[in-house]
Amino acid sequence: MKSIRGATTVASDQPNEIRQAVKELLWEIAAKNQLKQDDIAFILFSNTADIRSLYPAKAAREAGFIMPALYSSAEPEIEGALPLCIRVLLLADGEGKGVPVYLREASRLRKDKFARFNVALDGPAGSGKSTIAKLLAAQYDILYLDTGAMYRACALKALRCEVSLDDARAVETLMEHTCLDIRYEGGKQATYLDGEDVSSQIRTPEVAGAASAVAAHACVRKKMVEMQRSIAAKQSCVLDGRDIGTEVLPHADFKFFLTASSAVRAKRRCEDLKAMGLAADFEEVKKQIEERDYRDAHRDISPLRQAEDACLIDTSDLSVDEVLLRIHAKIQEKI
């Protein structure tokens, strides 16, 4: 069983207006979700207090929806609420996510679906940025851009070519002969380096450490930031990194800075490495994380720092679901 949400508005509180709006909304939901009447088990309507002339549920019956159970309720008067609005929730047979339908002025209720917006997630290594970013993007059905993977790919190229990570001139020459491509395959980001899929190769501790050093070079950051801004300008997306809200997307619609104690972050990283079948020593991983924190916070170019308008969330004692709830609450305040 899957749930499908929708909403529409009417121009005035007139029975014919309500009949037309409800019919249009239900048939659009059925079409978008490829539903037959037999697939729909239940339809729940709610309408703002300024709609009184006809129950939306009755309008649904008149529109031919005679099989599912129907229920209508009137909402209390809420200051600032969208006027003359009808909301609906359908329960239908099937699996997966339903496609929501918001028509007329009701599209304003779901800017996350109908308007382009960007979310910037910054923070130190192991703070949960990537995990949260992926889930957030999936829940809002928008793109997740793993910016860290882009820098890791550059680091991998430097390691393979045995280029000194401290040699700015050599790194710049390397970048001039580097082809980096971000693709989305099977709903996931794939990172291609010079035509090779290196999505798994860039996840080793060695590459992670090198990424911080490579990212400190202006030539690398310039190339990566240009790519990231170009992608974000074309579609709604979630970006995670260390300078997304401060440098890459300073005008992002939503900004969050995630942090956690170094001990908690080291424990998380060890668990991730062990899950990948890699050996992990807690004290060594903790040392690497603290060294990386220092490098990231003290580099001359785009250092790690919280944007002034970013919401700070300490994830040390929070579950993934609790972090997501806090972020959702902040986003919903604006949309």
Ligand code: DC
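What we label the rigid core is the largest C-alpha set whose atoms superpose within 1.5 Å from one form to the other. What you are looking at is a predicted structure, and each value in this text was computed from that prediction instead of being measured. Residue numbers count along the first chain shown, from 1. Compared with the form predicted together with ligand DC:
- After superposing the rigid core, the Cα of Ile327 is displaced by less than 2 Å between the two forms.
- Once the cores line up, the CA of Gly94 ends up 2 angstroms or more apart between the two forms.
- Once both forms are overlaid on the rigid core, the distance between the two CA positions of Ser72 between the two forms is 2 angstroms or more.
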The other form holds:
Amino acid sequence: MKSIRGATTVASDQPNEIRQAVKELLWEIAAKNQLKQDDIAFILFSNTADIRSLYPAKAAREAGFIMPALYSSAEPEIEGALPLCIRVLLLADGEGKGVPVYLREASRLRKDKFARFNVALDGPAGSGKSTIAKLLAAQYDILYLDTGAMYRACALKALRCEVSLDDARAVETLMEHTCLDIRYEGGKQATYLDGEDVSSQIRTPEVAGAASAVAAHACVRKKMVEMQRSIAAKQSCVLDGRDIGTEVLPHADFKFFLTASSAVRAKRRCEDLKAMGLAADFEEVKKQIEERDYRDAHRDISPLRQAEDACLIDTSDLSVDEVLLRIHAKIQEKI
Ligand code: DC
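Provide the structure of the form predicted together with ligand DC, given the form predicted on its own shown above.
Every component of the complex follows; first up is the chain already shown.
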């Protein structure tokens, strides 16, 4: 079974208006979710108290929804609620998430579904950015762009070509002959370097360290930032990195800066490395993380920095769910 939500509004409390609005809403839900009538088990309506002339459930019967069980209830009067609003919850056969449908004025209820918005998630290595960004993007059903993967791919190329990471000229020439491509395969980001999927090869500590070094060069940042802005301009997305809120998307709708003590971050990184079957020595990982933080925060161009309007979250003593809850609360406050 899957549940599908939706809502619509009427211009006035007239039976004909209610009939028309309910029919339009149910047909749209059926079309968007490819449902036939006998796939629908149950339709539950609620309407604001200013709708009195016809039960939406009765309107649904009259619109030809004969098979499903129908139920209507009136909501209490709540100050500030969208007036003349009909909400619906539909239970239907099938797996996965249903496509919600919000029509007319009710589309204002779900700006997260209908408006384009970007979330900037910055912070040092191991602060929990990528875990949170992935979950957040999945919950809002929007794209997740891991910008660190892009710098890591550039670093992998430099390591493979044995180019000195500090040599700006050599890195620039290398960049001119580098083709980086971000694709989405099965809903997951895949990072392609010169046509090769390097998504797993870029996850080693060696590449992470090299990424921090190549990311300091203007030529690399210019190319990456252009790609990131062009991806973000096309759709709603969550971007995680170091300079998203300050440089890539200074006007992002939501900005968060995650941090955690270096010991907690090193512990998390060790767990990640062990899960990938790689060796991890806590003290060594902690040292690498601290060196990387220093380099990322002290480079001349777009250093790791909290944007003035970003919300700071220290994740040291918070669970993933707790961090997500805080972020959701901030987004819902404004959206
Ligand atoms: O987030 P990560 O560990 O995958 O990032 C690897 C390196 O890339 C990081 O140490 C600094 C650099 N980076 C950056 O400079 N700007 C970004 N937006 C993302 C990553």
